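Shown here is one chain on its own, the form predicted on its own, set out as structure tokens.
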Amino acid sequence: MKLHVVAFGCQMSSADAGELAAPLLAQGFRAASEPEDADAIILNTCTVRQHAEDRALSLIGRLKPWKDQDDGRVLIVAGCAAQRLGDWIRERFPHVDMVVGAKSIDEYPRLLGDALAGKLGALAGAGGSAAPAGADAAVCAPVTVMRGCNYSCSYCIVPSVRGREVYRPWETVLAQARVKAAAGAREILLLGQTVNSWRGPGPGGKPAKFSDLLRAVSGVEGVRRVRFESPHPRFFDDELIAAMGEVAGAGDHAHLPAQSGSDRVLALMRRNYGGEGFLALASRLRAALPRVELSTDIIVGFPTETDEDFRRTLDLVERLRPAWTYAFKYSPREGTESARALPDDVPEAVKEERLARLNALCDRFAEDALKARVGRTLEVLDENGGYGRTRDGFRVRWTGPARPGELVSVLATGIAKRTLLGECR
């Protein structure tokens, strides 16, 4: 039988979707590229932004005819929007078989068995033999090391739907990395809401930090690179920066989410740092890791943001010079402090204009970073036969030999749509 999986939102959502699929794949399900071909569908939802939540809810509604065609089919809705709207989803969409909130993902295999064992067993029994866990691992494979967040950024719904930080055990993380490396993964992406806050018992029960875990994962047989998302600026201590310098990939790119350049707005956001402190961290990283490229997140139009506040954001970005930026217009999320206590008073037209100005500036830095690589021979991990990424995260397409999973040398000869073009050497 066949399983179709849809993940909305961030890389954490995609990784969670893979974990949600694993018990069914182990029962003998095979991947279906289109929902109409599937006997079971998993939707892993996102609620960080209203748009992502709306898309998920719309798809749930559109799947009713698919479900009505065969009552034996299974529809599972999971993730952050499922956590926030679980009871409403059950009432609004009775064709959904199971709703699993983000806080329950670690219990999901048991919950799945309790709720749908007979139905899924009948489906899987008709589908053939089971696939070994991890058999479909990609060249670049995610491993979740923690979930939740202990911070209270005023605009963010994540602590409400994900809960407080929970760290996966050292050996669980390493075991997953080993399985994925054995299945062909050559780059491991460590994931968590504040991934670099990870801590817990390490080998022999001794206290360990994220820097120790990063080194350990890089030592797994077959792993050539390790990266991590999404870090918090607070946890880039000297130990982590030193470890990054020892690990291919980790020391070549760091994501530093700024959100704003205005200290006044950052205080309203409850980000626990100011603009100068943030830029000082960027300088420390660049001094210790000369090859590192930085990326960032920015929110425009936060409540009460003035022209001067936005000017300070542009100034911070100008000084940071990120290789790429994820920029968004503020939208209030029900249940957050900013939605409850602050007016959404920046007009939509002003948000649009500020976002356009910010994107134009960031596009310039991205273009500069790409142009600086033209004419250079780059180390690229082949992810998909002639497509891959450099150690510092730039996308590359090339002509010549294609060897998925191998590190290849590519001469960059041009640029197209934020992707480097080249020739395999």
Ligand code: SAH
Second form
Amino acid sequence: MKLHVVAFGCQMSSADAGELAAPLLAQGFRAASEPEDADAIILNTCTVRQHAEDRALSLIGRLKPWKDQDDGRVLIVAGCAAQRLGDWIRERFPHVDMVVGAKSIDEYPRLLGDALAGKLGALAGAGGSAAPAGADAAVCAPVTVMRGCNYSCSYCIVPSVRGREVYRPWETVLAQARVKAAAGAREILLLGQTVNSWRGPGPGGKPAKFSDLLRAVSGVEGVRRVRFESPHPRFFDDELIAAMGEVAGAGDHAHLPAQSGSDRVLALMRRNYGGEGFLALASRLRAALPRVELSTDIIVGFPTETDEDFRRTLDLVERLRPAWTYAFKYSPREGTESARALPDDVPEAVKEERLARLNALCDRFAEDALKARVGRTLEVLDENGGYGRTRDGFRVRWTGPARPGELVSVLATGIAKRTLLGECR
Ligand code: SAH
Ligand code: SF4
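Hand over the structure of the form predicted in complex with this ligand; the form predicted on its own is what we had up.
After this comes the whole thing, all chains and molecules, with the earlier chain placed first.
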């Protein structure tokens, strides 16, 4: 029997999809790359923007014929849109066997047993293959350290669908990192909506912070790099910056979502910083970590955003020089403060135009960063034989012997879209 897993949205969604798949893989399911070949499908949804939610809902609809072919098949819909629209999904798509909202993921193994033990057992019996012994982990493996968000950015639906922050215990995080490293992971990606807000009792019950956790994970046998995502600007204290400098990967790239460069818009967004404060953090990171590359998120067309506000965003991006940028058009989300209290008054054509101008600028910085690497020998972690990433997160494809899981030296010789091309001897 085979399992197909799809995740829309962020890396946390992909990591959650991996956790949702684990009990089925333990029952003997194997991965299917295409939905048509699968006996069970897990679809982890996203609701951060309407577009992401629409794509997930459309896929649920398109899976009806797959389900109609054999009612013994199992379709599980999970994640943030499932949290927001659970009852509606159950009613609108009766071919869905189980809906698991993002807040219920910790109870999921029990819920799964209650809802689907019979059906999964029948599939397992029919499939006949034994449970795989200790599946291999990916070379780059995610470990979720916290869930939820205690902030209230006015545009953002995450706090309502994921709830308040919950930190995974120190030992749980380290145990997961050890299991993944023992199964072949060499890079650990620590995940959370505001990942660097992690805190909790550390060794001996003493209070510990994210900087302690980062160092401890980097000390796990087999781990060569640690990254983290998404950090919140507020939690880059001196201890964290010092720890980043000691850990390969962590000190080479930081994702710093700015969202806007206009203080007026940032205040309406309730981001708790202004443009200059944000750039001061970027300068602090660059001064302490000379190798660090920065990336960012920007929203264009936030309610009431004027040409002048947008110009300030372009100014901020010019000064930040991000190596890559995720830029989004504002999408009003039901129940959020901005959707309730502010008009979605920037016309679609203006949002499109601002997005295009912003992307053109960001593409220039991304290209500059890639070009600066051509001709240099880079340390790359081979993820699957000839493909991997540099310490600072640039994708590299190269010719030469395959050494998955190893750090290799690649001479960068060219660029194809956003990937460096190279040679390894
Ligand atoms: N916790 C992270 C962001 C999580 S959401 C942080 O605070 O940085 C990922 C990104 O989606 C955000 O950074 C933002 O740029 C974008 N986003 C969130 N809500 C949005 C909305 N309503 N419309 C457009 N983009 C949005
Ligand atoms: Fe959303 Fe803001 Fe929380 Fe990030 S910090 S998840 S943008 S509310």
